[in-house]
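Below you'll find only one chain, the form predicted on its own, shown as structure tokens.
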Amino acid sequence: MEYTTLGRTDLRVSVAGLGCGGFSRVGQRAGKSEAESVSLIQQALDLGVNFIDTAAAYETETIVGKAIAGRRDEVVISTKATTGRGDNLASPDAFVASLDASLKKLGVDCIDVFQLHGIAPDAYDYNIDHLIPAALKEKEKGKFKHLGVTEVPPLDAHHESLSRAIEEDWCEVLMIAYHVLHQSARKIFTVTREKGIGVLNMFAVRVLFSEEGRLKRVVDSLVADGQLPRQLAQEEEPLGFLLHEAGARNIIDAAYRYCRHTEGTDVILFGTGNPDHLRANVESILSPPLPASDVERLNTVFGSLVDVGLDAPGNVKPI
């Protein structure tokens, strides 16, 4: 395993990091035993893994809980508290009363990275207002390290709330979609390389690359709209220049490198249900760079593109 320091944080992480939530949930959401989404992260864990990411919302703390008891010193836990959107906004009350219960459920005293999640454009100022202070005061008390916040990327493709976020001096750890065809978190690593915020890299890889025929799909869509090139229509793997002898195994293993390898990601987050996925997964983050002519060729053809492959879990759309 790789590990580098987080951010400005004294957090010495893996670069490869395990997320517990998203479409599978360490395959809770594919039907699989607690027991064997527990044995799952521990041999996350024995490949060398030591960040985990999970959430309140994911419904797997408890999960993870269990899978880190008596590993506690080997172990990067990132969770969150939902700050709601709407006319749905978490209260400070509520807000807190989330921490108390992931430190519970974690079997934990106290957590390494604690995250709004999904801070909403249009509930920013109310989340500065009202639950910063909040999380900074239980911060105080010793309950988490370092205080971080995840956007919303199907409602938010151009990173608003994370522009604003990074130049706030209570972010020390964000978490951002970034992937080959969505390149657009390039402008937040600037301001974050120079602050030493910890970037959190989701989305590396969802169904977008994952589901057979829908990255052609998308693709083709693209180009009737004009955004991409009319020749990638003729292309039966728009992203088969990447498969070569010298390049990439796979399109999943192209999209983890492409994002492990490019300057201000610091953990590449992947979920998985299946132990066989798992290991290809490590895999591809420990893997060498992609060939800087392949880099230089999906930036080109596709470093314009916003908010594709967003989709969040259970709310697919049918492309």
Ligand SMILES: NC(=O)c1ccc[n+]([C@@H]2O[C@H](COP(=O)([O-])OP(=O)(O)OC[C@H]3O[C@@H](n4cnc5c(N)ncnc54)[C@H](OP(=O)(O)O)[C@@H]3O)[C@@H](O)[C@H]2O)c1
Given for the second form:
Amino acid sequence: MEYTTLGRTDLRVSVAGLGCGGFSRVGQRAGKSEAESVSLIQQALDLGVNFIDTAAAYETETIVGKAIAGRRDEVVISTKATTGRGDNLASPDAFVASLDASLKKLGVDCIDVFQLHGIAPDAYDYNIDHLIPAALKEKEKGKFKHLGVTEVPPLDAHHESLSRAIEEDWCEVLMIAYHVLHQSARKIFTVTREKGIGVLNMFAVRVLFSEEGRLKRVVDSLVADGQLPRQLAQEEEPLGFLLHEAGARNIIDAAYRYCRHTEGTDVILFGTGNPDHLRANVESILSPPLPASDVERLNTVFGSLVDVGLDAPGNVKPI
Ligand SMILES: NC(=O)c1ccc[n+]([C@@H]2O[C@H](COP(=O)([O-])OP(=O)(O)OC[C@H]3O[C@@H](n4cnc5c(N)ncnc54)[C@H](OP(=O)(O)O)[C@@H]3O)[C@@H](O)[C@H]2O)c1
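Starting from the form predicted on its own, produce the coordinates for the form predicted together with the named molecule.
Then the entire complex follows, led off by the chain already shown.
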């Protein structure tokens, strides 16, 4: 495994981080048993993955707690409390109660990275006025070490909330959507690198690259919309040029390697319920950069796209 320091925190974190939410929830979405999910997390730990991300909303904190029991020193734990949206904004009391429940479920005295989960742009001011002060009080009590924030990609493709958060002193870590067809986070990376804010990369693969046929459908519609060159619609595999002897093993391999070797990302999160996918993803994240000419082509062809690949598969609620 390779490790890096997460921004200006003192945390040494693996560059591959296991996400226990997303559409897999370490296998819970697919009906795996709790024991199978515990074993999946332990498989990640055995491979040297020490960054484990969960959230109250994922309902996987108890599973994480069981997986890390007796191994607390090996692990950097990140969890989140829901901040709410629209008329359902979390009250400071509910937010703090969520933090306390997380500590219990995880079976730890202190969380390494505690995050405001999914601040939508229209709820940003509320969070600043009410939830951040509440969080900072709990930080002083020693309940967590570092405060972070995550965006809601489908509602915030232009990173409005994180553009504001990176200007604030409390923001030590953030989680942002970044992938081959949605590269706009680079403008945020310029500032996070300057200020030493740790960057957790989500959505590297998500549904766009993992659901069969999805990438082709999305590319075809972007071609029809005039956002991509016409020639791409003729390709059976729009990113097929990445697959060659010196290049990527497959498109998912390419997607993780692209994110891993972008300057400014610290931890590449991957979500899975499948032990084979877990092994493959760690291998991809630890693989060398894609050939420079391939990266340049990805940046030239897809660099101006925004708000692509942020949606959910049919009838599955995103969390
Ligand atoms: N706003 C937020 O705070 C927020 C939002 C979303 C995600 N997150 C965090 O980010 C983490 C990563 O989520 P993500 O959805 O962005 O994960 P991702 O790694 O980009 O994509 C995961 C999806 O790809 C599939 N997959 C993974 N590896 C594969 C492989 N090698 N071959 C084929 N399919 C593969 C998974 O299904 P299988 O189970 O079949 O492998 C899953 O459906 C989450 O777990 C969560 O911790 C946070």
